[in-house]
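Encoded as structure tokens, the following chain is the form predicted alone, with no partner shown.
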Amino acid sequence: MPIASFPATSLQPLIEERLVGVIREFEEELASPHPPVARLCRHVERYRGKMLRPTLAIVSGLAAGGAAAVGSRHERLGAVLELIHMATLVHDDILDEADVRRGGRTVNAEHGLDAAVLLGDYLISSAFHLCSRLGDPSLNEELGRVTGELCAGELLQQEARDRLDLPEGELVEILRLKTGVLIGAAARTGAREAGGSPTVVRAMEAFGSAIGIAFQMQDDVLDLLGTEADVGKSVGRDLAKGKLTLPLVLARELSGPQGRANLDDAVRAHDAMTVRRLVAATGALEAARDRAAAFVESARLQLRELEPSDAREVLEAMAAAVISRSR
């Protein structure tokens, strides 16, 4: 959700300027004198899309402390967050055996599994090298904890594969760990770097975590219904890899015994067309969108801790864009 997609705001030039700085920090950190490494890093630079996490760190800083409080440190912080996010995308594509990301071939499809694994490790290492240059050990500690939670989310998702009786609450916790914690950390650290009060910092973390969960719920709907051309990445991989997503969990809850058995058979057979038809018939897609909308609303309630401002309006728009997007 690029800033250009938001309503016109006087902050747009400043946000775009800071995002240019984020990209500069990102590219400088990944510059390598070794051609094979440089080639892989150039490939992963194509993964940059919505820049949600750096944007959120910048806008949260503006909302918490104003324009004077958001500068080069937020640019570096944004690059750190984006590097961590890129590492998770590389590793996700390995686990999902995905071939397409951002409309192009994934690292594992283009360069092989070994190179992709090592590149993911390289990106994480680069993130914490860059983070250390901010000179704040507590930031390294916090983002280290967040990265551990991201990995825990992946491990929990691996353990839950093919568990057709996965409870909704357990799935939401996986979504929180896989997506919510990093987006929450982006909002939290952005506000804290700008001098936000403890109350505001906590509110921004809750805001980010909630929109992160809603973002992943929308991804679940898109993975089930979207086409590769529309979404810009491989779709249907969740079903193929035995991952239960929110629409499937809700469809099972909304089905009677025979409908549940039919759905389970289609899931086990990886019959995407039948799964789509059965899920749609239960109303689970609408229910999944309602769940995402509820998380967005809970996120928006956190913004009451902020003074009215253009930055707060941008945060409102970011929350709304999470569930209106098609990719």
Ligand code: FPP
The other form holds:
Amino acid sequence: MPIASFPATSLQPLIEERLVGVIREFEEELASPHPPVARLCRHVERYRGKMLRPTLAIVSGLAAGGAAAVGSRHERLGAVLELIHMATLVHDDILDEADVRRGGRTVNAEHGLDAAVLLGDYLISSAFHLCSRLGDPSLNEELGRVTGELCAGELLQQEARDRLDLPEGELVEILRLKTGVLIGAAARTGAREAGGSPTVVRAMEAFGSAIGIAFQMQDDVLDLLGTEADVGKSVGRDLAKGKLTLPLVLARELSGPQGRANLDDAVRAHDAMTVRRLVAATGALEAARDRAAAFVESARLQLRELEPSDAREVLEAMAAAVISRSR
Ligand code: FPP
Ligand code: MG
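For comparison with the form predicted alone, kindly provide the form predicted together with the named molecule.
Now the complete complex, all chains and molecules, led by this one.
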């Protein structure tokens, strides 16, 4: 969801200016006098894509407090959020044994496992170093909790591997933890930094969390259906690593006993082509897209707490883009 795809509003130059500031903060934080470290950090800068989390923090701030309330603190906050996100991607690609991200080689594929583990650690400590420079201990406390929840989501996902009868509710909780909480925190902290009222701040968190869940649902559909060239990252990793995803869980719900047994056999054999065919035959892909659309709708309802504004329109567009994207 590049910012360029948003509806042309008078806010676009301001959002872009703040994002340039986010990138500056990000690069300054990662600047290292040690050439091997600097080289690895440059690799991660290639991962930068949609900048969803910093953009959301900025736009939430604009919606909650107006342009005068969104300045250099939002730029630093945006860089902190992006650093946390980058750390999780570097570690996620290790866990998924993925070779490709954003159309290029992953850190683990290019520099090996040990360097990737350590770079993820470097990024997460850089995030909290930069966060502490905002001088607000409550932000450190909050983002520390959020990062812990994110790891808990990944641990629950590990624990649920190969549990083919995983209930939909448990799966959605994993998606909320691994993706929803950080996007929710981006929206909440962005609004709070801009002086938003407690009601608005709560609504923005609920908005971010819901679009985060929808984003992850779409991600899982793309992992099952997309090609590496289209999506720009390794696909089929969920199945290869025994991760249960919404299309699979719904396909099992929608199948009769024989269909479910066939699907389970194909999942256990990691037979991606058969899984794709069987899942599609049940209508589970449409059902997964419907579930994602329902989360987007619940996110949009939260926007009623905001005064009408261009920023609110941008948030509407961001919510819609989460499920219309193909990469
Ligand atoms: C993407 O999953 C992964 C996440 C949203 C969270 C990853 C978090 C960790 C690995 C915990 C490590 C945490 C720290 C703080 C370093 P995906 O594989 O479904 O998405 P993808 O398609 O983009 O790979
Ligand atoms: Mg992955």
